[in-house]
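What follows is a single chain, given as structure tokens, in the form predicted on its own.
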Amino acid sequence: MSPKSLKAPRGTRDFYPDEYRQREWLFDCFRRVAHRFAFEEVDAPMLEEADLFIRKAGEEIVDQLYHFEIHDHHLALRPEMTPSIARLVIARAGALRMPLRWFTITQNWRYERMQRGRKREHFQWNMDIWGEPGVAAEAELISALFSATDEMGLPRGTVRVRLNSRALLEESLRGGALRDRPEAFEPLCIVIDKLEKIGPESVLEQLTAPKGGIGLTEESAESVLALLGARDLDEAAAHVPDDSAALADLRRLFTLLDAYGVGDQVAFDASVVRGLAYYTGIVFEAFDAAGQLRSICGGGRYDRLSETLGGKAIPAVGFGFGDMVIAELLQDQNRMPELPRRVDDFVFALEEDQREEAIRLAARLRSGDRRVELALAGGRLKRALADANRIGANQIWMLGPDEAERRVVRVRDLLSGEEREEPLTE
């Protein structure tokens, strides 16, 4: 075997137990957060049918699946939750009472290139909404985000949201540059959610370019930038008409936020589109407020992805909250917490003669639900009281030749260091 095979794949992370333990944290706030808001858990195979990513080119997550065939079956790893969410309500739309609230906390791949806060595996938090076509949806879920974040300890203006609508920037462009060619706005969203990674002037290329898909005039893709150029809602609205569905939608929004007690918290911003070509109307990410980091989390509207997998129209709406950025923003600001190793009972027998009535005394114990760590072998009694404080045990348990005769066992409080003796019978 190759020192190579002993190694995790690149992007790719082991968890050791004080990892994992911040993990199940990191996981624990979600849930309970997700149940606060009367969210209900579900879950999918990590392995789908690959033609259920496989959606539109030019996606990079189309680029990036993990995927194979066996038998006749193109499979993938599942690069994101959203698409077999979709699957689930397709599958028993007729019986399942809208709207529902589902979340899920799942293992996500990705073939991409990795920097601070991205690998190719990771695991993402999902809330999402189906059946509730109000903006009332989104507010319930940007609240929820906020709610993580306190419920994490991370102080108000840590984490900032910017929003827009797709819908918005749609009725712009279909009424002036892409009014002839309506098939190209997705494509459209998909060169300009880079204008942060590559600039202007490459998505200004990329709009233009005669072969790219596109193919805007310099004119109308001046426009779009100009549009993108937007931070509030007043500058917006002089890109399109007076009676804009998406203009009162983001005004309505802004207004239950504010009731919600988080409006402050949540800028307009028209550059932000997200790069997948299922939403359809209002979109969010988070974002540290320092600007240090790359997206906490992002989420929109997609009310036509189901029609798109061929099940009927549902409105619905959700966030994909990774493990990997957060994790980054509360080691930076020192709320990532040391979780120490949790165990109530030390067992420990003197000698082999006494094993037997140490592993019942351990099995009595467990029985309580405590966690109990028994010994496996005798030896020095001043070892076992280092390995019981080793692994934060609140007491431990002694059991020696003297012990045995008078049926009782010796009990050191590990954290005072008074002893007592209690009856083995007990």
Second form
Number of protein chains: 2
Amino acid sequence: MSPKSLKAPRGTRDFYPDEYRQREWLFDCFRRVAHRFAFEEVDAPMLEEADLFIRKAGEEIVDQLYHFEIHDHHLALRPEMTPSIARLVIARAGALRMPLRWFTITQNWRYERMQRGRKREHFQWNMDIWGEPGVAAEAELISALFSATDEMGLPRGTVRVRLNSRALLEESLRGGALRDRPEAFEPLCIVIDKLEKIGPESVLEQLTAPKGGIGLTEESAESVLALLGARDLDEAAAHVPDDSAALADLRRLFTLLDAYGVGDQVAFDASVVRGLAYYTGIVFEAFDAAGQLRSICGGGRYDRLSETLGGKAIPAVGFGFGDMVIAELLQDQNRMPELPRRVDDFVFALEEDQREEAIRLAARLRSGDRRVELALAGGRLKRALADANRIGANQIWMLGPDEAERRVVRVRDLLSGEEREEPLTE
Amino acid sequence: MSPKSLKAPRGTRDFYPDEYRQREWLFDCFRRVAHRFAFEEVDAPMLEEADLFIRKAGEEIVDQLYHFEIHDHHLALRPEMTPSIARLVIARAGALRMPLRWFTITQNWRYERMQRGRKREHFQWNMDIWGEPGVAAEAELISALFSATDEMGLPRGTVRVRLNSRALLEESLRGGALRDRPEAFEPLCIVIDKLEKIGPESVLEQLTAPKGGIGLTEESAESVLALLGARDLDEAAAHVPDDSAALADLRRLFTLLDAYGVGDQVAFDASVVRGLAYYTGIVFEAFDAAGQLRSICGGGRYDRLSETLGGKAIPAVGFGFGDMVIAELLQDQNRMPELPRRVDDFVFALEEDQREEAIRLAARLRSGDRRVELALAGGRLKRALADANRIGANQIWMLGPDEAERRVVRVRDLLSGEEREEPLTE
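Could you please show the structure of the form predicted together with a further copy of the same chain, as a counterpart to the form predicted on its own just displayed?
What follows is the entire complex, opening with the chain shown before.
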């Protein structure tokens, strides 16, 4: 067998016990918050029909799909959870109580070039609300996001949210430039999402390119770019109609965020559009206030996804919160807790003759729901003591021929060093 | 998009909230027991280099591999967890404290024909001990297995274990028939594992076939078959040398199992060899006593796997306990618990004017770690009450214009129907 098989595939992670405990601690933060918001956990297979993920808006996510054919099925590892959630909702839409609050903690896969804080798999906490068209749903989700960073012990101000509305963008297209071609709106957002990366001139070029499929007039494209420069809601107001519903939604959202006590952690940012094709309204992302890391969490409203997948129209909004960037931030901030192994008792038989007695003792301790490591072979007491200390056991229970004869067990408290004898009961 | 994409791929499962709660209940049973036995949880990527799983002993598991090439990498979804565990151990063998006790709860994939209680994915609880050559390790694992069925509320006697040793089989090969071709032992076990399915004549034929690679003499093959018919350890003794180490191990194992209090749930069965190529010594399987279902759990000793994968020799033993067959048994026995959704409070604002007040109330309740569903839109009180009842909330907190003006909230206990008013604090 080639040596490479002894490594995890490039871009993937093994979780040894220490790393697993950190992962579980993080997931427990997610779960506690989700339950506090009365969300229910669901899951779907990591392998889906590839069609579920294939969209035509030029997203990175589709290019980076792990997909393959097997016995005439075209399957893919999920790159994100939202399409699977949508599939579950659509399949039982008639029977599910709306609004529906679901969360997932799943591993997602993207075949991409490796960078800091980016691998080919990551775990992601998703929170989704289906069936509520109003921004009360967005406010609830953004509040949950901050509850999670609170739960992790991150001080307020460490993580901030910037948000925008794609609906604002749609309204700003003077003269309803895409009125007859709504399908061009998704690629338009994908292009705008690249603004920071490719610069305004390339964006302008792509927005007006007749062949690219978007084909805005120069004027419309300029108005889009002008909106992206707006620094607050009042500036944005200059680029949309007076009765702008998108603007009213944004103002209302900030009022609700204030009621949740998180309004001061959230700012309007006209340049945020997010890279997923299916968002239709409010979009937001959480990032570290120092601006050192990639985004921690991204989300938004996707009211048309259900219809795109062949279901009936159901409004929906959600976010995905990955495990990698937040872990970097927690490390940087010294907030990743020390999580030692927890063992109550270490049970040790000096000789094989005391093994059965040691087994009975360990079984008795375990039946009291204690965490008990039973030494599986005899040996030197000194070694056993070192072992018990190394795993962080609270007590060691020692059985030698002398103790067995006297029907007792010697118990040492490994913190205080105090020893006592206890009778061996049947 | 084709309608088939709205279904999970054939042979895979979605987990809606009710199903997810049952799954978590089962996993929690596994986890509690594993921690009680001082095992540590680990994880590895579901996608591995395909080489890790490809063996040459004719196992079903290799034929049923989900594997594919992507950018010149040959990858596979894991069909079982043991090779990944082995990979993790080998990679850090020098630094890991032995004996090492690890457990995993992972999803594994096999592309196979569907039957009752068999899908293309399942979750499996694995418990493995590395670094202990003696049967004390096997005894610890088999005891843990029964602790898990106890934890699920299954009465003793519902699940039983039958066990055997492949070493016994090796010793029974008169004249050391495979002494010069130890590599033929794995395919020999795979053939014997099919005894019940294909019958003794076909087994005899395959064991003696010169081309099949096993090529036993008729006499050796007959002695193997004779051993498989042994009904207890004394009968088995007639087929192995007087100083049989395998037999001594089996006798010792039963003594230890008695000390754990599970000896009466376990029986020797010479026909058990298990279908995985890498087992070398004790093998065992748990099954429902009524004999209605496929096996619940299978395990054994695999002392040579580490070397096969290119590591140093480390003795190891483990089991895999799937989530599907045990679920069938729990259903059949009416032991699958009812697990309703748990919500403490339902908070409802009659009108949009009371929304901010309702948000502040929900936030306050949640900060006390209560599970709170906040209604995201106003509406009729009757509908809200029905909703709160439907989700099983304990209390509903109601805010209308009258309450808001008087700075109170109306709280109804949904079990007793009693109502009270509480002041709205800032």
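Numbering follows the first chain given and starts at 1. We call the rigid core the largest set of C-alpha positions that still match within 1.5 Å between the two forms. Here the structure is a predicted model, which is why all the values come from computation and not from measurement.
Here Ser202 counts as shifted, since its C-alpha moves by at least 2 Å between these two forms after the core is aligned.
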